[in-house]
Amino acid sequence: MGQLLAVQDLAKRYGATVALGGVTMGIRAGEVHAILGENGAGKSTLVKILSGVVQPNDGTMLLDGAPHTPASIFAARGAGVSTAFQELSLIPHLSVAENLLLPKVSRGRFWPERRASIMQRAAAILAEWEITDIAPDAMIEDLPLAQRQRIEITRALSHATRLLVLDEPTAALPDTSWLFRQIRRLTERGVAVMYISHRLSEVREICQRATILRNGASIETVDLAGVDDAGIFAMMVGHAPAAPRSETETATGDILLETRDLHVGAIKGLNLTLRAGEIVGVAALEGQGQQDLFQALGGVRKRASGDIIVGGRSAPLGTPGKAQRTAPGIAFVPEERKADGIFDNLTAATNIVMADFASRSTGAFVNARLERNRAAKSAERVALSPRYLGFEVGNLSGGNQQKVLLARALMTGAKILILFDPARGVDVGTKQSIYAMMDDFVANGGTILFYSSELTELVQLSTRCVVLYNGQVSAEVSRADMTEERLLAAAHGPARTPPTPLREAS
Amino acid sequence: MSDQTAIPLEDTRKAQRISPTVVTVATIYGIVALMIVASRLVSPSFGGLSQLETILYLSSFLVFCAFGQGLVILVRGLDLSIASVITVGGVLSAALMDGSNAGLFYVIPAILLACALIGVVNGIGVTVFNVPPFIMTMAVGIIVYSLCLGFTGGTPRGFPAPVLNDFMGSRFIGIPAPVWLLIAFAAMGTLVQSFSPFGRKLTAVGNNPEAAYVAGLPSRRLTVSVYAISAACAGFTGILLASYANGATLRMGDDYLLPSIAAVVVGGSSILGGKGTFLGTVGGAMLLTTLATILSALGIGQGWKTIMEGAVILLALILLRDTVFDSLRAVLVRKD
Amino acid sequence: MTDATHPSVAETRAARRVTLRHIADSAFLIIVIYLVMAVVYVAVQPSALSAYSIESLFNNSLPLMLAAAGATFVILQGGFDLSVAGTISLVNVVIATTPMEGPGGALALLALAVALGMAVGAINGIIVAYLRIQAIAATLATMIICQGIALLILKAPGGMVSDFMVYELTASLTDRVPYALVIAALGVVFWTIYSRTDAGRNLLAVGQDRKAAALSGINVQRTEFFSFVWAGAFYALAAYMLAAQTSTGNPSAGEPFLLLTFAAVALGGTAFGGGRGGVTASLFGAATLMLMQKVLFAMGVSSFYTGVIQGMIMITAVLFSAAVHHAASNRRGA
Amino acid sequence: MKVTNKLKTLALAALAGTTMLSAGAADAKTADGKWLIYLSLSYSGNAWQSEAANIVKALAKTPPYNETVELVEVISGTDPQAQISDYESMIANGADGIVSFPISSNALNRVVRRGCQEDVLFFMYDGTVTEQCAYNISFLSGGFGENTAQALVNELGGKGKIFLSRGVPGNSVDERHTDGAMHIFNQYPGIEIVSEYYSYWDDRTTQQETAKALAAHPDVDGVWAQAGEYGVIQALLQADENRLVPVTGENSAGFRLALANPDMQAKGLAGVSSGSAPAQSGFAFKIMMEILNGEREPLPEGERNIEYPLPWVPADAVKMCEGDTFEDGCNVFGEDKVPSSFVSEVFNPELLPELSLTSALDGNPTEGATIQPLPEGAVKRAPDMPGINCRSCEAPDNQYDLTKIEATVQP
């Protein structure tokens, strides 16, 4: 089969910031091609490039034979080059049938297509490609985020008539098989899929080539089932990926934190105790209540009953503020790093200096160098080199963003860090740094309570673990049982038998 | 561990030799030099330190207000109440000094304290009741002034402490009380926007509210603060006025409203908050000021005046624009 | 997905924050709000219904609530536009300087008009949509350069305008129905079809979430262009009935709708920052807040308070929409 | 209290406005058999404005008024809208009379000719309405502008650099004053314009604007100003404490002390304080109670232009006063009774002998004093102003000839 995309020597810059410095690569008719890569290594640019949102400053794309350059993401589609954006591209004050439809949902111009009308079109839609519990006239905002990332990906297939991009489809799946099989009806129509994905072993099952980008410039084009997972990892990181980790010990320290029939939003009883010295992972399928319980333990959110019991004494965590100031103090790293994290203007050092200024009087002034210096130590501990201190935050990539973010709360002080999702959609050598950075915290005395929606993480990292279903603790899963298998099967519920494996890890 | 491998190329791609703040500041002090020297050509007495003394001292009731509307922008905040509060302060002390000396030193920190207790309804409202910041100050505005009106009414009574009026027209070193207080005041506010952990807060609090309340920042605190600092330093301004025309009257502050939003947005803040500096926004003043004082030698109907005057503010803001930086920083990078 | 466990009651729910929504997103409460005025009024002035009383009652209000409309466009994609004060000015001496009599004139005058908000629009447009400036900024800017246009062509009030503008304009179709009235609800039946149209919905869009919108294949900057450009029109819509209403021109006739327009919209519940609200409902903000002048003189509240009241009923307002969109959309938390 | 009052009233008045649309009686009063007589000002915010009003409201409490007058106070702000409609709501209320100060020249013409055809009178003082029903009782015709132009012309010499300090820019009043005195600066070619700034009658900003012009121009020779002059003094003392120079001004205390100071005067001030007066208001109203009691016949139609005489008072006719009205001459109050923007211009010991300071200041009537008739030939009309106060009309010939002085230096 020939190539549908040819791309050549793609380069983007920003200003002085090279996002993009050459790409080649192809991808044939009717194939899943994943693009692989840490972050910042150039993944979203070439999606940006090829949907036409931006414009390359260099290289070529051939589009069947034919110059690809669309000047806008209408452009693409009429080039049929549709994507399904990792950050949801979908208006939430809409509704499903308008959002689908978009940027053209009524058919004559000046005069409205009948409101019905519309409805039978996007009802039309959402069948043609399998999705029968979601109402086209439902609000984007009413819907849960796993219903939100099918709309976006539907939205995509429908315009998909000859290359389909795809940009971490699953973050929020917690079934990919829907997906696949949509997937598949594209490709033996000869549409060619552009596949990005962290997970490997979902890769693994779609797709059959892959081009690997690192520092923005394409490694290589390889043939999947032709090479293994590290020789993927080396040509991802330019390096073998550390070895795994050693054991840690079932730790018996105090108790700093306890939850008695804890009530928040979807969390309904819930019973907690942290030690110090463990770390305890909470695994659970999208929307059984972890959000809430993280952002109740940090203080953002307020409970609507039970008791919180931090440093032996009930605390009310009215604030984030207060629940930092809580002795012995607890520390939330949120999910969202983009809107609730960083401040992306500030300096690398002021944003981790940041707590500090939240938590106790300081001095009366602050310099550029003052700031560096004092969060020299914290950014030591999660392996930040020191020479991103005085950069704007906006402008370090993914995985020193979150690195940031952790030096932030080891800046506080606390002995309870409530991480959710901490090492989510960061580079391998980030991963290890935040990992080694967890252990060392629990050795020092404190305690971790983390979510991850990677199971292999949790089994790697636990002491315990905890599975949520339905807003209750379903399984309580020691270090010696911890098995992926296991932690699976209790996410599904008590009395269920899991069904297809959801996710798995490399 | 060896970070060196696993760094991404856009971060050492993105270093910035030059920061934007500098080069936003230094653009708008180039313009503001410029101006003053084209200026000769039209008037001989141009161009010299008297106009540059001229300039600093009547910008400087711009200044004083301007401060507290930029933290309030930087907060992403707007403060539409400060004409009404000059008023305030400018009415309150002709009022209550009573053209005497005695008293002085707690008639002024009481009009500041009432002035900032506006500013703390209107952070209240902002903050604890969500009303957009255009419509609660917009409206305390109204409620101000008319409570102001039926107070005087109509006729502000009375004459300031001489003491003030001597002090505005009073010079140290040769140069006028009301410069150096411009100076010190413009100090005092680059400390506290730039140099101080509460101007980091409110910096945090304008990028990203949602996430300074997650860091544990007191958003609600901070924010009502601003709107206080905003509402004391527009009663300041207006007991400044008072004592600098000698009375006070029911609309001195009306003059003040846009164009101190103009001088913190020419100076290169972002309205949509936190992004700022306030040395920034002196120069947008003295800038705004120095074309005041040019136009007003100009010899041209009062029509071509106004465009002229809008025509450059216009020009002031597509200079300082991110993008003609973007290119510059690009140019100037590329060189070395 | 979550299990429902009791499908009757999530549906309930569901149901009533639709009706809600419904209620929250339309201009329902505004015009609740207008009538319950009306009636305050009524009650206090019967002569408030005469034939006259509500002929000049909307010729009143009129131009305030076109301004209002206009701006609401391109508050609605998250915008500001505060050269409202400077295009009426401006629009306003043109049409006073243009003298054209009879019906063909005065819709020579209209086109003319019109074209003129429009072509100021676009400048705005283009300043802030494509040159990317801040827009209060810019447009503060081109609201002085516009005052300062409309100072060259007129020094002081004065100028004529037909007497067909003047008289027939602001009379009452078979003597009942205001002609204000008329416009006013062709600007309702105009917003209605246009909020349905796709530019329609792509300024809601975009007011709603910029980057989602781009990334949704919607013209970003094209719509934000437009919203000046529409923004201008209704403007200088305004301009001309005000010139049929005062029958005059005068250089500085905007300057009191400055701020007047951006409270009837925050009044209508239109959400500055874009995204939420409409023309209709910012037509009834401005209706209500002239009617608001009628009842405090009615009700004799002493005029050196006015204000007072004013600025509480503009925050009870916004406070009260709030509330009621807040009911509405009760989702989770942060 | 104030407010339960004014309810009642408005109540009454209500009451008393649907009867007369049932009835259409032309002889309305109100319930209690008073007038009802609305005072509307478009902005109150300036001593002027204020004294103005004040003195209306003395004037609606000195006897026999208090016993026959109802009057209602509404300040309507800025905008002529407001104010248009505000009329409205008086109309229907049932209104006598409304004396006013109108915010628009052309603007509020369609509701006050409304408003005639209801048998309502509308007094406009100061400012002007264009139709011709209204009454206009203004200065304006009294050549403001032409005179003081030819005063500070005469004490310059004939020759120097000079500062016009405006009004407001796009206001008819100002674009009079300064035709009238562009008409004689015209004929001076000695007479050099250095800067021309818009002080929106204010004495701060006028401060701030000349202090402005000064920068450019330091050696100015004399300004000519209208309302803020006070500002005009602080700003050149601020820029050289020593020197000062020839102005002319309206009519603030600050501004007519400093005239009659022999410091200031020794530093270089000469001038002349003219312009608008606070007293039209009582004037106006003074006319309109004559012609409601049916003691003076209506004028008709087209000859209700009425002039208000321009004050005049030179650096050496200014007089303090010692007690609390205009008596013997005198025609400024000391600071120590009133601040320095209050407008001299409040007495009228002949048509307005009921007056003192404190009705001015508080809107007190004067004790003991009772309403006298205005005197014979009080009324005079004044000269047709296109745009002014008459819309297709021709100004007279003579309509910048001066009237108060005499050119003593020939261009």
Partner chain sequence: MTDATHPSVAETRAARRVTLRHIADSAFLIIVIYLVMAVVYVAVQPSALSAYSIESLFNNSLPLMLAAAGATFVILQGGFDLSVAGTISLVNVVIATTPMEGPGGALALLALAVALGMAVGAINGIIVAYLRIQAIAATLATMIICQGIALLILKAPGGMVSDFMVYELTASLTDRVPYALVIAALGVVFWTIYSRTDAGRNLLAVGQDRKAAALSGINVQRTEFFSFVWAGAFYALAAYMLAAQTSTGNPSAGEPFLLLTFAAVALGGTAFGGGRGGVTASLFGAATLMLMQKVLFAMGVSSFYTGVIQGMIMITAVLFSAAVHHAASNRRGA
Given for the second form:
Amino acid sequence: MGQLLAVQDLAKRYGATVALGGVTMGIRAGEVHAILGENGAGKSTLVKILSGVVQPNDGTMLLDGAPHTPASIFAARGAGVSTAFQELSLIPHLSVAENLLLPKVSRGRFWPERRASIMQRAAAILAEWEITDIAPDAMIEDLPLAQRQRIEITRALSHATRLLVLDEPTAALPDTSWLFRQIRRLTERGVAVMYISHRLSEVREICQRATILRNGASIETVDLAGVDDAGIFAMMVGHAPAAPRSETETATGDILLETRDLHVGAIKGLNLTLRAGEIVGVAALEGQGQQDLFQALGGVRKRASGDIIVGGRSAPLGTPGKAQRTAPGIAFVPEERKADGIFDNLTAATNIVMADFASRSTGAFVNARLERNRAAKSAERVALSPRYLGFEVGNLSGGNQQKVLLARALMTGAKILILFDPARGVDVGTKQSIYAMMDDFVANGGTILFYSSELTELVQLSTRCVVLYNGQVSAEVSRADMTEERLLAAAHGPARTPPTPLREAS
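Having seen the form predicted in complex with the partner chain, the form predicted on its own:
What comes next is one chain alone, with no partners or other molecules.
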């Protein structure tokens, strides 16, 4: 098929900041085309321009040979370009049906359409895209993240007649099978798909070509069959991949945190120990209680029963602030940075230091210079460039927003970090910065409990790994015995003896 989208010298500036400095690329009809690059490379800005969220300063876009200059998301959708955003754009207090049908929920000209009719239309959309476990009248705020992600994608699928843009679509999905099935259905109709992901295994499975961005500019468009991962990484960051983390066992010390017969949400009678100097991984399939556990330890969720011991003392962790003040201190980095972590209209420096200033008992005059000075050391520990400290966090890339959250956690001085999927949806370079921070933190006497949706990450980082199934520990695996296969098997529950096969008739 011929070329559907042609982008030439596309540029976007915010004052002196160049978010996109010259992107040239093309996507063919019926093709799945990857966009690869580190956080901050310009991928999100490119998505926003294609989707009508922002307008470029320079360059051109042609869709089927005609100028593509959308002034809004709905204008882009009217041209056949539909986007599922990395930071979900669903409205939490509306139903699934209302989110799917916005902006025109009702088709009535003179009076509102009946609710039953609206639900029926939404049910048809869900059925078309093989969503069988989510009701159209369910409220978005009541759904787990994986289901919300599928609704975001389904809405985009239902409107994509020319180009579907998927920005980190599998970040919260337990597997890719449903999504890849829908993508193949679209491309068979001639619809093109722009696929943005940091998971190269996914990119290789579903994409034919890739355009690599670096520092806001397109570096090259390549056939994926003709380039290996190391070559892609070198184009993304400008140098070869870093050496893998040492396999040397981490020395461990005193117990910093314990849970005894902990019951909270789906967690049932959990006993857990965290020692100084170790990184304890948590592996689990979706919905096995990991969110409940991490929220309880972070002071976000009240436990039903059991005990949490911090520094040898029982700790009533009622709020994140109380958790931070419970010696030796707990800092929690939540699953959804945009909804639960950052204050996007405040600067990075303000976001980093706010927990520190809030904990001070003496009054002090605060200004931007003082904030930047106090934030600089924590920012350096997570490799956040000083130039970003004065930026509003909402204008930073997802990876840099995550660095801000981690720098804030370090700023508290806590010795216990509770990290829920800290490297989800960030680029390879940012992942390396996060991993280095984690190693440094435990080397200096801290302890980390972290959940990851990627088994390779758990194997690479964990001193030992606890596997949850149905709210309980199904296995605890030491570093020496840890493999992805073993973690995956334990995540599916206790081993079962297969039934004795029936003998074939003689």
